[in-house]
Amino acid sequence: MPGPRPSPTSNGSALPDFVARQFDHTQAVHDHRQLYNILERGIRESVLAPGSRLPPSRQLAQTLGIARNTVVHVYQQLTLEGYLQAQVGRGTFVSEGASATSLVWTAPSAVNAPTSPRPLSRRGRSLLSEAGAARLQWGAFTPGVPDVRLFPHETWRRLNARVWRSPVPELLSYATEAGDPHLRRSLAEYLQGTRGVVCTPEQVVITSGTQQSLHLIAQLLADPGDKVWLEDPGYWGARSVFRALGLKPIGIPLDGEGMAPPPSQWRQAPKLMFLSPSHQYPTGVVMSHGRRRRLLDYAATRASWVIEDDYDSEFRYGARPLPALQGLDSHGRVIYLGTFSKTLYPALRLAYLVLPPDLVDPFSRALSELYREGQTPQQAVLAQFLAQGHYTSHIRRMRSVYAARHDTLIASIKRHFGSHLPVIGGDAGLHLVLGLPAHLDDVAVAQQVASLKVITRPLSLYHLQQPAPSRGLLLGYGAVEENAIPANFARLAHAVEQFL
C-alpha cells in the first residue's frame, strides 16, 4: 500500500521521504525497477499530485542509496511515458494530465474473460473448419516429416560460425532483394543439374516457405472468385491457402496418368493449376509426358498460371529422379516451388521459386511489400552449404536411409496384411498410403491407432470432394529408425484390423 500523501511544496522535500519508506533493499528486484513501479504507481493513483516537483536525482540518489544514473534513467523513462515533465532550469515536475483519471489502467490479470469464444469472421471460420494442419509433427509414423537427428549439424554449426564472425549489416537487415545471390546461383545450378529446371539465378525467389510461396501466386496472380484447379485428393495446405484468398478451389480427379480433368472442365479455364506432377501428393501418381504435354498447350492457350509442386522429388528408390515439369514449358506458364523442409529440417523455414523472367521483379516487390524478409544469415550459411557439396551429400545419404526404411515397411504391411490391403505411392518420397476397403471410416481408424501412440492421417482429409472416394492412411517412415519400425506398425496394424 502506499505511504501517507506527501505535500507538494515547490522544492518536493517530502518526496524523498515518501519514496525511501516503499523502497527496500533486502528485495530481489532490481534498483531501476523498483524505483520506477513506486513514483509510476504514486503518480498513477495521485499520491502524488500533479504539478509535484520531484527532487534531483543526486539527491534522490543518496537518499536511497542508490546510483544516481538508476534514477536519471527511471525520470527519463517515465518522462517519455507522459508522467513526468522537465523543465529547463526549474526541474522535473508530475505532469498536470498525470491524473488518476487521464490514465487509468486495468491489469490484463482484472480483465473479464469471455463466458464463450468471440466470434471470427465468415473468412476465418470457413478456414478454421477445414484445417489440415496436425498438432504433432514428430514419430511413427507422422507423414512428411524427415529424420532432423541425422541432419549434419556439425557441418552447419562451422559454416553458421563462420557467417557470423564477420557479418556485414545487409545481412541483419530487412531484405530488399529477392534472396541471397550466392543462394540463388547455387540453386540455380543444382535445379538445373538434378531437376532439368530450366533458369538463371535471376529467377530463383527466395521465400519463407511453400505456405507463402503460394500466398504471393494467389495474391499477384489471382483474384476472389477465380478458379484454380487442384489434385483430389491433394495437399490441403494449398487448399487452405487458396480459399482463404477467396479463390475457388475446383477438385480434379486423378488417373494413372496423374490430374485428369473430365470434359465439362476443360471447358472452363482456370487461372490458376496446382500440381504435383513428379511425386504426386498424397497418392504418389506420377504424370506421364503426354499428359504433361496438353496441359501446358492448354494453359499457354488459355492463359492459366500452372505452378508445379516438385514434392519429395529427390527422394526416389530404384529409378532417377523425374525431370521437372518447367523445363518442358515453352511459353512461360510455370512456375516451380521447392523447399528444403524434406531435405534439411521444416524449422529452417527456407523455400524457393523459379519465375518465368517477367515475374520476377513484382514478385521481389511484393515479397518485400508484404513480408519484409530475413534469415538472411541462415541463406548465407544455406548458399555455402550447397556450393560446397554438403547438400549433394546429405541428400545422398538420406536417400539410402529412407529406401531401408521404406522397405522395412512394405515388409510389415506383406507381413500383417499380405496382399490384401494396398501399397499406394511407395516408389518416392517420405511416405506411402496404406489403402483401406472404401466403407472404412479411416479418420476412425486414424483416431484409434492415435490412442495406441502411432500417429497417421486419414486419405479421406485430403480429398476436396465428399464423401471421400478412396480411404487409406498415410504412413511417414522419415522419422523413425529403421529398427522401430515394425513394433510401431504392430500396433498400428492391431488397430487396423478390428475395423476389418
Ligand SMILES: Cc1ncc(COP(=O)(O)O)c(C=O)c1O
Second form
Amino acid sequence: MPGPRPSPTSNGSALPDFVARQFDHTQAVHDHRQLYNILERGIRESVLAPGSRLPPSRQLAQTLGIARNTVVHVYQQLTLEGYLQAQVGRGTFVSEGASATSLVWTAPSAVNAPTSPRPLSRRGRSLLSEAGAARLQWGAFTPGVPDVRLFPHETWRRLNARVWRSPVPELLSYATEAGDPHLRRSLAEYLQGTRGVVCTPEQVVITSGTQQSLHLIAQLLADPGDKVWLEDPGYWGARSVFRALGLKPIGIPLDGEGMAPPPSQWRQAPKLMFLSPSHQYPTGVVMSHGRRRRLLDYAATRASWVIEDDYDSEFRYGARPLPALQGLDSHGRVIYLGTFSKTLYPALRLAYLVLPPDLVDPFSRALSELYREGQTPQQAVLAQFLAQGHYTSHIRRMRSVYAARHDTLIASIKRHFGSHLPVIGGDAGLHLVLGLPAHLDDVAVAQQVASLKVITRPLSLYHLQQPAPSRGLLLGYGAVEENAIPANFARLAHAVEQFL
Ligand SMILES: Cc1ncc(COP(=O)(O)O)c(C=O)c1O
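Show the other one: the form predicted together with this ligand, since we just had the form predicted on its own.
Every chain and every other molecule in the complex is listed next, the one we just looked at coming first.
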C-alpha cells in the first residue's frame, strides 16, 4: 500500500504525523506489524532520511493510541536489523545508509498480495496482540536455547544413516501409535530413574513439542471459557496456547514455595493448572513439598488437571532436583510434560506427555485426528540415541559446560554490580534473571542492551499482571561461549548502568 509520502525529513518532527496518517486502527493487522511495516518501508524508500530522529516511544504511542511496549519492540527490532541506531541519552535515529543496504528482492507473490491485509479472527487478533515469541534465537544472552553447536551430530548422523538404510513402509507413513514404541520404553525408564516419574511405556505419548502437548491438553480437557491457573510470571508459550483456544488465563502470584493462590482463587477451582514446580519459569523457584501436596489434594477434590512442565530439570548445578510432582500423585490428576528442546535442540520438535492411563487412548486418537503425526524416522533415531546411552552422556557433558558458563556469568554480575542487583533463580537450567529495581522500565533497558547487540528478555513480558510487579532481565547462557560472557556482560552492564 503506497502510503502518503511526506517530504523527506531530517529531524523527525513530521514523523509522528507521517506514521499516524498511515496507521489504520480498523485493520486487523497487529499494531506491532503495522508500525513495523510503516517505519521499515519509510526507511527503505528514503522517505525517512538517514539521521532522522525518531520520536520518543511514549510520544509515538500516545499519538497512535497504542501500547508503548509495542513502539519499544518495533524500535528494538529495527535497531537489531540495522535500520535504526539508539544513542544513549540522545534518542533513536535512522541509520546512515539504511535505505541503500536494506533493499530487498521482492517476490512476485508479494507484489500480487492484497493491498490491505484481510481481517483476522477475534481469536487471531487476541493471540497476536500478546505474542511473546522472539525473532532472535541465538547469541549472548538469548534465553531458553541450549548450545546446539555442541550437539553430537556425528553420532546422530551415524544413527540416522542406519535408520535410513532400509526403512520399512511404516516408518515413512503416517504415525498411528502414540510414538515410536522403543522411544516410549526408553523414556519411561529414563524418567523413572532420573525424575521419579511413575509410569509405564504406554503412558508416554510423543508429540512435536510442548506447544503441541499443551494444545492437545487444552482441546481434550477444557472448553472455551474454562479457567486455567498460570504462574505469574510464567511461560508465555503456554499462555498463548490457552488464550488461542478460548480458555481464561488466571495469573497466580508466586512466593518462595512456588505458585501461591490467594484465598479468593482457592474458592474458584480452575479446569487446568499449569506449573513448572522443579524450576519455575522464569524465576527458578522450586515448589516446596508442602505446596505440592496442597495443590495435588486440591486438584483431586476439585477435579482440576495439573500440568507439570518439567522443561529443564536435567541442568541443576547445586542441590539435586526434587523428584517430579507426578510421582506424588495418587489420583491420576497430573499430566507430566517433557521436551528435547533444551537437552538436544529446539528444531528437533520432539517432546512427550506422561498421561494418567485412562487418557492415553483419547490423546493418541486426537493426536492422529488433529495433526496426522509423523517424524517417525527422527523418533527411531532418537530411540537409538537414548538406548545406546548417548542421551545421558550428552546431558552429563552439557551440565558441566553450562555450570562453568553459569559461574562465569554470576562472577561477571558480581564484578559489575556486587550485591546491588539480585540474581534470581540462578542454580539450575539455562538462564537466570538479573533483578532490576521495580520502578525501572525493563523493556527500555532490554532495548538499550539490544542496540549493543546483546539479547535479553525483560521480565515484565512474562507477567500477566500489568504493570508488571517485578522487573529484570532474563539472561540465557546456552547460546554464548564461556569466554565470550565477560565482554558481552560488560556491554550489557554499561547499558543497565545508564538506567540505575
Ligand atoms: C517453560 C518452557 N517450557 C517448555 C518449553 C519447550 O517448548 P517446546 O517443546 O515447544 O520447544 C520452553 C521453551 O522455551 C519453555 O521455556
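All of these numbers come straight from a predicted model, not from anything done at the bench. Numbering follows the first chain given and starts at 1. Just so we're on the same page, rigid core means the largest C-alpha set that superposes within 1.5 Å between forms.
* Taking the rigid core as the reference frame, is the Cα of Ala67 displaced by 2 Å or more between these two forms? -> Yes; Ala67 is a residue whose C-alpha shifts (by 2 Å or more) between these two forms when the cores are overlaid.
* Any CA movement of 2 Å or more for Pro50 between these two forms, core superposed? -> Result for Pro50: yes, a 2 Å-plus shift.
* Leu78: CA shift of at least 2 Å between these two forms after core fit? -> Yes, the C-alpha position differs by at least 2 Å between these two forms.
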